[in-house]
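Let's start with one chain on its own, the form predicted on its own, as structure tokens.
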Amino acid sequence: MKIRNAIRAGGLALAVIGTVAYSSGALAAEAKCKKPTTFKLAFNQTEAHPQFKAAVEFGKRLLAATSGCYTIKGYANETLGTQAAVVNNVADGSVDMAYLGGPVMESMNPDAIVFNLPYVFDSYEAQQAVFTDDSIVGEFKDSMIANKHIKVLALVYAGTRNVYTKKAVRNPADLTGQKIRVQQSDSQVKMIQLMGAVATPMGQGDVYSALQTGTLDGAENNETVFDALKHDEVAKFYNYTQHLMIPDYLIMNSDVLAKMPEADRKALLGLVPEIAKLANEGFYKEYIPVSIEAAKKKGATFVTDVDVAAFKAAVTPLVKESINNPVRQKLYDAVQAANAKFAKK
């Protein structure tokens, strides 16, 4: 499947350009620049992924929107640096935007926290109602730009993320002293801890050799991840913990942003809703069938039998503790409404 091999050959790139540049049709015709100024954008999955081809079109159309004056180029498989790296050289102008994940937003801004605990919300569609919705997430999007000169654009869908493992679990008792790499943040490392397990904060890069050698006995991730980085080759159970459905975060250095013509700026920024739609749907529409069945062909078995009352129950005291200011009360609020709005009959 041309999918698949998109995604294996995504693995062993070193860096993939989003962008096309503009040829001398209508286009260039049309063009007021001379030339487009190109923002770079950081990105530490494949380029297969749906969130780089998102940030693809995001080029396409920013380039026709505004006149050839502005166009990105993306950057897969960290070839600007880490998500840690990243995040600071997008503040400090280095790196224009980049995506970056819930758990390096949460050391940025440990409000953040509120979106990355587990079992917060309940299905995509209430994700989704309260990320679209700017008065519950506008003022948590613009926290940072006074003091970090980070403005969030979107906070996108990033897959269910469930344990895998090199032996079948189904309840917190089967993780009892194995090992599972976590994203670093203090919330990860709490969370998987109150799962049973011995929490292994790592870099996503050294995950594969860790479990290879027995340095680790799994990790958690989605599925996609699962099998673009070939975990699926040495931990051979997917294990539907569904323990987290925290978001990825596409952020731009503010200062850039402001300095953009207004027109060009609304121009941008009225682009996002249907970017972040774009990498939502192609995530869960296409990339994550596509990534179980590449699995089960190298002989993944998804355990879907868990007991998911008892991991959750297992990890409530950590959403208690989390939930310990006004504002993010307010977030944790506005969760459990769109929770129940959604909750299916």
Contents of the next structure:
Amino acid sequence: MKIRNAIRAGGLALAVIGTVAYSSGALAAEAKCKKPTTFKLAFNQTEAHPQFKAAVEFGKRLLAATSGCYTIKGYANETLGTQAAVVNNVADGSVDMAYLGGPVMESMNPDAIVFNLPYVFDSYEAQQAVFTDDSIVGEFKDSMIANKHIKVLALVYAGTRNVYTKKAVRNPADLTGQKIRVQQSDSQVKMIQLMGAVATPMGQGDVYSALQTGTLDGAENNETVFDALKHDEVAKFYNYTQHLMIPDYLIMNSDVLAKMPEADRKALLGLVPEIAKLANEGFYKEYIPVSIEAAKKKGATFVTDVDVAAFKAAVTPLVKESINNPVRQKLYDAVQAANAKFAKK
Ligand code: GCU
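Taking the form predicted on its own as the starting point, write out the structure of the form predicted in complex with alpha-D-glucopyranuronic acid (GCU).
In what comes next, the whole complex appears, and the chain from above leads the way.
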């Protein structure tokens, strides 16, 4: 009992210290800025998602680091529009920041396709090694500033994507005639066609009702979307095709970033690695296992005996035809080197 009380008291003390530190930052802030500039961050999933939680944390830490001058407010559940719309809004500055799925980034820089190809990354470790190394991705992160006014702050983990449907899928023939939702890009359309299905690109917010009405037979995504967006209620077979491990991007309008006073801009950029880490680890270590358990409880079946080699062979032409310029080749080679480095012996 005593121990519990001591822990409680300790917790209280910490909370008080936290409040004092926070409010003294806010007081200093009041001296510097009358009220904070709030950046709008668009998000197409729920508030429970680790990327959203990391964005909330980003806002808090930015407020403290800029003495109350800047903060961030996340808008979840596609309230600011589909990602295909939002990326244009970030480009024109009407939305300041967003998390964006890899395929949608292809509309801004087609070379983004390299990271969106099926079976391109072998492991989380290899992917992280590439995403956090600016000698590999630095140029790409700045490649859209001049023409599109988009700065990539970070490439973050977005799970492994698998096909889910109303019946079990073990090989490409099982997908014949099935209408499968993909993200809005040519690479994703070609990929799912090569995997044997009929491609239906659409924004994420429409998928649930399309599955319900039969406009779709299935979709492909990570376990968290399968569960959190309740797709597991209407397409109960989650089949481990393991076809994609692609990034989400944390992006910002580059003019908005450039207009910040230098110290505040540096503070924002300095926070990015820790925010990306929060998003990645919350997703990889916690959110996925929780989602799998929740989906199982709702009666979903996870199909593990999938002929991954057959799917991989089917999509090889897309990989080959997409690595068709020196920029892509360099990125692709770096990915392969990281795969080799982290290969399980
Ligand atoms: C995942 C991914 C999102 C993407 C979504 C989709 O949730 O993290 O960035 O938009 O899938 O399939 O649309």
